[in-house]
Each structure stands twice: as structure tokens, then as C-alpha cells.
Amino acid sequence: MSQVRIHNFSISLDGFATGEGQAADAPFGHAGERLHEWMFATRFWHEMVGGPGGSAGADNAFAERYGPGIGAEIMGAGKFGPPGWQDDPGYQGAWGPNPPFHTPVFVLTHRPRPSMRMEGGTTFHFLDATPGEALEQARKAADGQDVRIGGGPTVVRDFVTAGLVDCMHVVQVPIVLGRGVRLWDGLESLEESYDIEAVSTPSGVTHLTFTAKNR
């Protein structure tokens, strides 16, 4: 069976994956872009946005695992757009006409709308579903490839709690946010279900990889 994976999911030292005060001009709230500066410096990111340069070190090696083998993504309403996007029937997501996913993407929302086909192979489907129900649909769309859980932190936490995640890559960034949405709440004793490895890099981040036991 295909695997369920999480990649490049950045958190602060105190466990916040997004800051407080999310808005259209501040998708990560008061955290700004600080959680993702490590990734912006990589060759992976430069290639994804169409520019030259970027580092080819350990951060890049972790970052570039994001894409290969992925056939579908599941994300939460908060990743698709800022608070209130459901009130705009013409809203098409935060990435413009050609989103970077290039696969079917299933957006979990209590206010579903018709699917949207975008440029580059991305089609957004909107579901009011449990993690298990959403994963069933995503696996069908992935056609034997893996399914990526894209975030935000509440969606990641729900899928981990449901025991549906096979591999998870979390990047601990050396900043303290103090407020926002935390990843780890309610996930105590996670080490009993996952083998955990940690790799620190010169950028100051620590890459934490979680691999499900007995899968």
C-alpha cells in the first residue's frame, strides 16, 4: 500500500508551526517567513521558484524529498487560504494559477465547493471528511503513489493521532514564537509509535524524522 508522508514541516523551538494573526498578507501570522528561511536557502527551493543558486548541503537533501513519489496531497483549509476565504466563491488558493503541487489536492473544509482544475496538473477537491475518509479518496487519486499531508499543524496532528502517518519530517527552527498553533499538543508518547532520528545542520535547524514502527 502507498505510504502517507509529511515533509519539510517547520516548527519553532516551542513547537509552533504557525504564528498568531494569520491573514492574506501574513499566511504564518506573526511568525512571518522565519520558520522557512532554512528552506529558502536551498537549491531545492531555488529550482522550484525557477531561479539559480541555493545550497546543496544537508538541508537541501532533506528538502528535495518533498516531491518524488507523491501522487496526491491532503491539506487543511488554513493552508489553502487565509481566514475567510470560504466567503469568496472566486478564491483559487494562495499560489496563483499554477500551484506547485501538480497532483490532485484534497482540501479539508466544513464548507465544500466544486473542484477546481488549475494549470500544471493540480486539481483542488474540497472535502468535509474525517482523516480516514480523506485518505481513502486521496489514495485512489494517487494511483499507487504516496500521499503527502501538507499541513497545517491541526491537520498533521489529526492524521498522526489517527495512526495514518508512515513517515514524518519535522524541522525544528531555532526561534521562539510564544503563540500560534502548536504541533505537539496531545501527541505525548509519540516515541512509542515511531523511530525518531535527529540531524542538525550548519543553518541551525534540526531535522527530525519519524518512521512508524511495525509497518
Given for the second form:
Number of protein chains: 2
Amino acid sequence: MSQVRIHNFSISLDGFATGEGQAADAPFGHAGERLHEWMFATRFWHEMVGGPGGSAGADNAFAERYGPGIGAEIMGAGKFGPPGWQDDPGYQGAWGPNPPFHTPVFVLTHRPRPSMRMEGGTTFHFLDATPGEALEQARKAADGQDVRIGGGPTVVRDFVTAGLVDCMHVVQVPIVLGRGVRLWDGLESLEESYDIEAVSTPSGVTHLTFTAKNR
Amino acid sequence: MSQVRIHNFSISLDGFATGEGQAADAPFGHAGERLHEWMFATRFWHEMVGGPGGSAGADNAFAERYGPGIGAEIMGAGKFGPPGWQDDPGYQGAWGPNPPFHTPVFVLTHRPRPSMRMEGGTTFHFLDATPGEALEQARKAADGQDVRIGGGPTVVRDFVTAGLVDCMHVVQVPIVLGRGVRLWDGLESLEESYDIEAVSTPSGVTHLTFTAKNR
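Would you generate the structure of this protein in the form predicted in complex with a further copy of the same chain, following the form predicted alone above?
What follows is the whole complex; the chain from before opens it.
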């Protein structure tokens, strides 16, 4: 059975995966890009944006698990675009003509629209569906490979709560955001369903991995 | 100048330092003792309760910083006893005749009572005071040594927000409590005032140390 995976999902010490005040020029609100600086420093990221260099240590080892074996992604409407994108029929997502997914991507929205084929192998499909229904479609599209849940935090919580996630990689960044959308809400006793490991790295972040028990 | 320190302050992944439903037989509410199992395994703890054994690794190294150099503690009413202890004039705290503090301890309460001298060097004083006022009294009693802020989370937050804490040691335990009292509320941008280090240990916890900048 293909796995359902979450990678490089970054949160603050107080558990916020995005700040307050999300907008087109501030996709993570007042958090800015502070939750992702650890990743921008890695070779994984440098290669993704086409440049040389980048660290090749522990942060990079975790970051590089993002792509291999993934056949489809599921994301929430809030990741696809800023509030109100549904009112723009020509909107094509926050990543330009060649998005970094290179697989089918299923966008959960209450206002579906026709699929959009982009450059580089990404096709956006739009679904008004439960997590289980969306996963069924994504699994078919993934053709035996794994499905990545791309976020944001509400979508991650929904899939975890539904018991659909096999492994989750969370990166805790040493900042206190104070406001935004929390990852942990509603996940009481998560440790009963997952084996949890923590490892801090020299960049100052702590990688938390959750591996579903009994699978 | 003597330092103001916080040690072995344990929280869940979602930032709760105590659970919901605190009572005489459940000082941490539904959290039980799960936030402190890492500490019970250390030599520090074994020695405190008078037994042999215990781990002598990284968790123990952090735990042992609790006592040395401390001349007084400040704690909140919620740590001193269960809800309603103020109505019992004979109540002597949650630790029996020989409490583990061995210094003057200042209990913050809106209903002060006469001081109580216990066995082993602990004297409880009761203050209705602001953090700054309480610290001034504790510093005098500490006679040049450091002052420990003993918790609970509300008191820790109040002292950190008032800019009075020099170093804080937080231990993040891999459980999700879901409800209770959070450490992080109201501490947005804490990283601007503190250098933060994180280190995970083989027991599965992550030690976070906060060292005040520019002191």
C-alpha cells in the first residue's frame, strides 16, 4: 500500500505553521519566511531554485525526503493561493508556470474549477471532498507511489485526525509567533498512534518525526 | 547581580505545562506525571528521593542545574497547593514536612498568611505582589545567590514578560496534551530577547535553553 507522507512542515515553538494576516505578498502572514530559513540554507533548496551550494548535513537529509517516491500531492485552498483566489477564474496558483510539484496536485476547495495542466509535470485538480475521498483520488493518480499532504495546518490536522497519515516530518523553529494557525489543535494523545523521534541540528531547529504504529 | 533562573520546566509538544483538571490528587490535571518521567529517570531525581541509581547522561546534566547557586524560589499559588488551599489555614504545601527547596520560598497569592518554617531549610513566605516586588524580596532573602522561578506556567510567563528572567530551561516532552495551561501565550517574539538552543536527548525529550541577550 502506498504511504501518506508529510515533509518539511515547519512550525514555531508555540506550534504555529503560519502567522496571522495571510495575503498575496505574505503567504505566511506576519511569520514572513522565518519558518523556512532552515530549508533555504540546504542543498535541497538550492537545487530546487537552480543554484549551486547549500548545506548537505542533517537538515538537508530531512529536506531531501520531500520528493522521492511521491506520485501526487493534496493541498488546502489556503496553500494554493491568497484569500479570494476563487474569485479569479484565471488564477494559476502561487508558483508561476512551472510549479515545484511535478505530479498531479489535488487542491481541496468548496468551489472546484476545471483542472489545469502546468509546465514540468504538475497538473492541478480541484476537489470538494472529504480527506478520505480526496486520498482515494490522489492514490489513483499516484499510480502506486506515495501521496504527500502539502498543508496548510488545517489540512494536515484533518488528515491526521482521520487516521490517514503514515509519516509526518515536523520542523520546529526557535521563534515564538504568538498568533496564526496552530498545527497541534485537536491532536490530543497523538503519541498513542505514532512513534515520535526528535533530533535537534546545528542550525537550531528540531526535527520531529511521527511514524504511525501498527502499519 | 544575582540571576533569575528557571529549570526543568516541562511542557508538551503543544506547549502545555499542566493539564486540565488540577486537584489535590492530580497536581498536573489530566497530564498526570507524563511531563516529568524524563526527570524521574535521572540520578538527580533518584538522589532527591533518597534512592540509588538513575541515569547520568544529558538529561541528568540539565536536571542537576536546578539547585546549585539558588538562594530563594518564587512560585505561584497554583504550585503551592490545589484549588482552595487558601481556605485551609493549616495547609502547609504539597510536599510534606520537609519540602525539596531548602531555601526561602515566596508564594504569590492574593490572600497572604504568616510565614511557615519547615524542616530542611525551607521557609514559605506569602506575598500579594507584582513580579518586580516579589523579586526584590526574594533577592534580599537569597543573599547574593540566584532566584529560581518555580512555576506554574502563568507565573513563568509573568516574569518573562516583565523582562526579569535571565535564563530559562524548558523541556519539551513528545506528547500532545490538547488542553491545560500553555507556556507560550503572550510571549510573541521571545527570540528577540533570548539566545535559544535546542538539544534532543536519547530519552526523546528536547531541552530548550533561553539565555537573555545583552546581560
